[in-house]
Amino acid sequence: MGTVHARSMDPLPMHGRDMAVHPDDMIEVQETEQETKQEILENKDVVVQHVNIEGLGRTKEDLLGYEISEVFDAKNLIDVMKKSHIARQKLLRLGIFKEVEVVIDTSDGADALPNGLDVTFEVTEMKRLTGSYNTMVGNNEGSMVLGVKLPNVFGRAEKLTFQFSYGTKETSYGLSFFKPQPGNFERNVTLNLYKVTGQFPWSSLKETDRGISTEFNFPLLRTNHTLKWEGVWRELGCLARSASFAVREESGHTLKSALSHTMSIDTRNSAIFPKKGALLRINQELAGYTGGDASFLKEDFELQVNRRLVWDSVLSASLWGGCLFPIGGRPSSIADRFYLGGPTSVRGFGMYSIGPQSEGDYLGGEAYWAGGLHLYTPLPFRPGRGGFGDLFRTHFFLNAGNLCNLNYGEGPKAHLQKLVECIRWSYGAGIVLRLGNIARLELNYCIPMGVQSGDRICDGVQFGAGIRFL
């Protein structure tokens, strides 16, 4: 719960430093002291008269008033401690304090009430400049990340961050500025300036993006929303001399300007090993309306439902899908299409090796769907239960999906028929390892089925690492 100190827990009229209490009297009440304190904690009304914050340097006091205001609404000491803990968590969430301690004491001064309390938050601000070094796991790739951060730049929880990332398939650096709304941390604005260079061997493609973006995040009822504009100069090239003509034809410079909106509802108790709850994420992207060479409307969604069964086992079902609609007669770009296959989606197939391809290079598709059914169980005989063993799960899975291009001159019935033709599917079992609460590793034995000409399969043992799994 954090550190909450309470001084002079008894109200002033009963026992207090302003009352002359003889030691002999204390002996007489010793037997009933515990019972009296319990009654005071649960039933005695108190009034929070003052809330103080000590240790502030560059932080503006008006920002913190929103985070601690609910402490004044507490009606008894237990309520004061609970609301103080909540306020402490809110202060730490701002990312501007290294430590926050809470001290609860009886009120002093001429205006002190008999049942008055003072709450003091003792804070230690973060340094003006901090650095970090860590490793990051993406979808079947890893990277080293170096970062420099200036927290609380202007005193109201703003954050300026520079980050450099060097990975197995991607190298990037970027500068971002983060600004939350005072009193509503979930409502915030982020500005990004970045350069990303990536290699995509399944398509014999390399891509360099130089761009700027702005994001506005906000909650609405039980949902979270992100509005984003992105302007990016994209440079596409061939990764190898053996690249197909279709990839060479895509090479060159393009400018993309896109507006996007993401809505999500997440009731899961964990993002990596959920035992209950559901996730729904819907994303729309419109490119070309604000300029640029790319012009399309892109829709995709993700749905996951989890249900706990007997013996600490969990049944999980997932469904992904999406469509890309070119606008203005312009063909879609290889950089904007969907890709499917690999240890993070339809297992038993090579990384992004399902769907249209040319001379061994996978070109992506304009429509796809993928579904998965998983049964997660603890390790046999529960080794390391309550400790290291809880990071592991065994799982049995059934995956299926398809990716293709659609003729949008045809009707919806023809589109659905094409999506259900030539379904790729696989089944198998494996072991899953949780890495914190942000990523996981999988070691699976896969049996791919429904293999089509041109698909690249991984029949047998397959290893996967990532943050998003079907």
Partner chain sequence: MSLAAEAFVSQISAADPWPENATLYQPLGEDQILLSDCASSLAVQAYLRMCNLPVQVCCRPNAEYMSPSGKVPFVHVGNQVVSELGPIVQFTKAKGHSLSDGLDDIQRAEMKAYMELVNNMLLTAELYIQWCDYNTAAEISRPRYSSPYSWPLNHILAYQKQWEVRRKMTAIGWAGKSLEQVYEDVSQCCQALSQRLGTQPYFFNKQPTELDALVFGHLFTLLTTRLTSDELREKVKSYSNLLAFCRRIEQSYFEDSQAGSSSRGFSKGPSLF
Second form
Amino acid sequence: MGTVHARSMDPLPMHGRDMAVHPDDMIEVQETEQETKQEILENKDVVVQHVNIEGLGRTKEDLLGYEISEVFDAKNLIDVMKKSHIARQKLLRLGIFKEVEVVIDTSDGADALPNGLDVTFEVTEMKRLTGSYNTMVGNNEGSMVLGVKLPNVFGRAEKLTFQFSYGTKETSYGLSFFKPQPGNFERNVTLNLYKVTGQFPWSSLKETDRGISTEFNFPLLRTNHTLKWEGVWRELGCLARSASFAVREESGHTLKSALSHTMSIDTRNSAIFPKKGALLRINQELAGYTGGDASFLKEDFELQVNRRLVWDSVLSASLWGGCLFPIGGRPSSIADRFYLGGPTSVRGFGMYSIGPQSEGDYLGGEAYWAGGLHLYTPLPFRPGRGGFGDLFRTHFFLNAGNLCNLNYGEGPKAHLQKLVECIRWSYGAGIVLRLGNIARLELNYCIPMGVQSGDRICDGVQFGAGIRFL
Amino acid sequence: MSLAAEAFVSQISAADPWPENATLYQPLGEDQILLSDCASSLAVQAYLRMCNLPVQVCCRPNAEYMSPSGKVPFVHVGNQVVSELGPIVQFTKAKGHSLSDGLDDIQRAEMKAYMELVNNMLLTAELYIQWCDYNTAAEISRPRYSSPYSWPLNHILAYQKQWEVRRKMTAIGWAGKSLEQVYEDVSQCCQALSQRLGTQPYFFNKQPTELDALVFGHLFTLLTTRLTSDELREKVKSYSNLLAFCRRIEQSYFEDSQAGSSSRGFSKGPSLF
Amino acid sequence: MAAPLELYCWKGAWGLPSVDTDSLIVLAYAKFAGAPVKVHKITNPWRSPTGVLPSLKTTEKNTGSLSKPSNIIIHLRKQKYNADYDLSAKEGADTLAFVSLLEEKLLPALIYTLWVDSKNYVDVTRRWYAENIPFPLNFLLPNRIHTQQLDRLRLVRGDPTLEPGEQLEKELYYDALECMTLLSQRLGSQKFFFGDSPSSLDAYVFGHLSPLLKIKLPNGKLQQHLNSLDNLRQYCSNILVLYFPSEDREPTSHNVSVHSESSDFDNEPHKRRNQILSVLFALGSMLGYAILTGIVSIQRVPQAAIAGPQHTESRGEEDEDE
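Compare with the form predicted alone: the form predicted together with the partner chain:
Full assembly next; the chain just shown is listed first.
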């Protein structure tokens, strides 16, 4: 008789595949509100007769069929509401709709059943072309960033983005094309074309990369896999006249053509302040067999385990490690090696300032490991609880790690010994601030220990911002 | 580093004696190095030998990018890196080794002028022949320049370099010249050098100076390099006193074989390309 | 030899027969060799036969018109106007060498100080060229030459990121000062470089040095050094007096300098007036826009409705208009 609008009740906006909120969290909120009606509605059997989508322009319908097909299986009204909610989130995840509204109505028409329901998704497509223009001011450099995005180019959730940055010192650009498999959003293909310049003052090095890459993501059982081929033309140069000769020797042009594979399992409930779950990422990269100058095999892994303790505090342990094997007798390039140290890895040390160095320029190493143990607690006395205060945490940490070059002629015992001698470690405490769902800021007081000659330390207060933290 | 700081550092290093492990870097001798780079490198090697300063020659494919000024050769002495003959002469002078101390003012002016003559005419002509002459660029320069790199980087770098040199030629007004005119310029330059040399053993009578090293570097390379045509070599050969001059320097200073790949003597035929 | 040769050059100023180095070289050589050329002093490069200045128009069928100084001098030599006739072979070689020295060491600094150094370029060079080149080229040409010269410096030094600044200036001027000192040493106390009669080398040296001597530049480090080398200064003035007496009119240069001074003086009250006018104009247009779009409105309260001391409702507090 009446209409039921199942509107969005989510406090956080959702967008495409970056969505970090798990659908299950939302269902909890809904259920508590509907409890009173649940008794009445649960017993009533319904049949979903039609599922419509209104408001389509350029989107092809066959793409959407997969997302909404499960709604047909609902048996009672609560089920219909749950499934249509899930379908709504799937539609939003495609990244081609600005808004999706669900309207559940009793069915009418010639073939209407007495307990039949019609579910209609009213969608608003995104505009064909969106542009953005920013200006950024950084270290002695200003730049103008122009972005253009075309969501849903051919009607099946393909996305084309172009970003161009014009700065006083450098220009860079990137063009990216993303295509998911219809019905299986988790499987997708991305093509990238880019030019990026970077300056690394800790090595007195500047690097310009021009490259092209293709990436194929797919889930397998409970893991996520990524297969990628990348071809990069790298141009290395000295940042200053006073760069060390070891860095000067690396200047010039190289071509790297590499295949890589990444496997990741992420059962954490959030990327930034996880309360439970674990993350395991294993990555390997093989360069040289598909052309190019650089020739190596690179392995690295990342492991993080979180466990909730009493009083809202969380204990988190993480371990990183990696190894680079040059193939064919050519020495490894400074741009491929690992770096360690800084506010995002072993705290208390200068940015990437651990390990082999020459005249003050850090050259990186071919093998490393790093571990961290953190205890996160909410702010003392919990100011701003439920709102702003929840973005902060205090943490106490213990970090350790080592970076060195291995002599691959010796056996694994010698390698292990080398990695274990001269461990750098540090401990301290600080405050962490969460930025959205992807980044965090840290302000720590660190005490570095086990410092070797040549390392640069950051004793005392250290500030860090980034995406990936030890 | 600012110029003042650099001057300060070079003053400090001037006090250090010339080390044993001084190294000169140039592109790969067999496959990569081109006419102009070979001439410049040979000039620096000749100069250092004339000063009796030991230096090892090290070949790297990325020597051009390692150099602080983008030009080869460059020397790594202690912890200083100095490129091109002019700055290297000044650097050795700061360390107390100089070949031109015995010259008076007028002779020094003439020496500098003739060095600029070689740079202005011979070096530019070499660059022109390598990169602006279609045949030489396609058959010799581009393949050699790009030999250490893999596809497609080799083509990109070779064409980039060619384009850059052509722009430079346009900027200094050489783009309109034909190959014949360039050969004529080389001939004129050799004539001037021949006139100045006359019958003396070296340009300033008894002792060699940096001018002799520079002239030797360029002329010897022109005489021993196989290009698409022999015309240039014949033109240089026609000045007998220059020929004798090159032979004299080769015998005096490069007799202990090595000297890169140019020691096999030009009487036997070209050895560089 | 019978057909007259026509030479197209840049106009002169500041007591010089021409403001451009290449034109000076050619003019000086023509005078030294006694070549009867008809000189056209123009300021529009498009009017020259080859599109650049200087350029020599010959009536020979094979040669047509020539543009670079070296080509022009070679042609004049072929026509038997040879200022180098008396030189020995060694002196001929020296000529080549010193010309190369000038081009490698002095010319980049000269280009920098006239065309790339910001203060000099804006105050002197661009002003002169903009005032003297006919419309509409005077908007395009100076800027184009400026960019061309900066590009040329970049290519010659091999550094595409070169920017005008102290570092570059220091390096270029160091070379130029050394070059000038060497020239001075070579000249010694002679009247000309090879004895008593001038040759092509003298033409080149004159062409490069006299602009530095005569053009008054705000940033004049090169000028100072040149002035300290007495024999070179004397040498240039000598050539000017002997071969270009008509240019060396004091009144002309005086006029030019007085004119520039007075124009500077005149600019002051103009500048103030322009500033006030532009501020008024900006204010007026903002007000006009505000009133027209209704952001600010001036209401007229009808006279009859006012009874007693009521304040008028004019929210717009200003009442001026343009």
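The term rigid core refers to the most C-alpha atoms you can superpose between the two forms while keeping them within 1.5 Å. Numbering follows the first chain given and starts at 1. Being a predicted model, the structure only gives us computed values, none of them experimental.
Once both forms are fitted on their rigid core, the CA atom of I86 lies less than 2 Å apart between the two forms.
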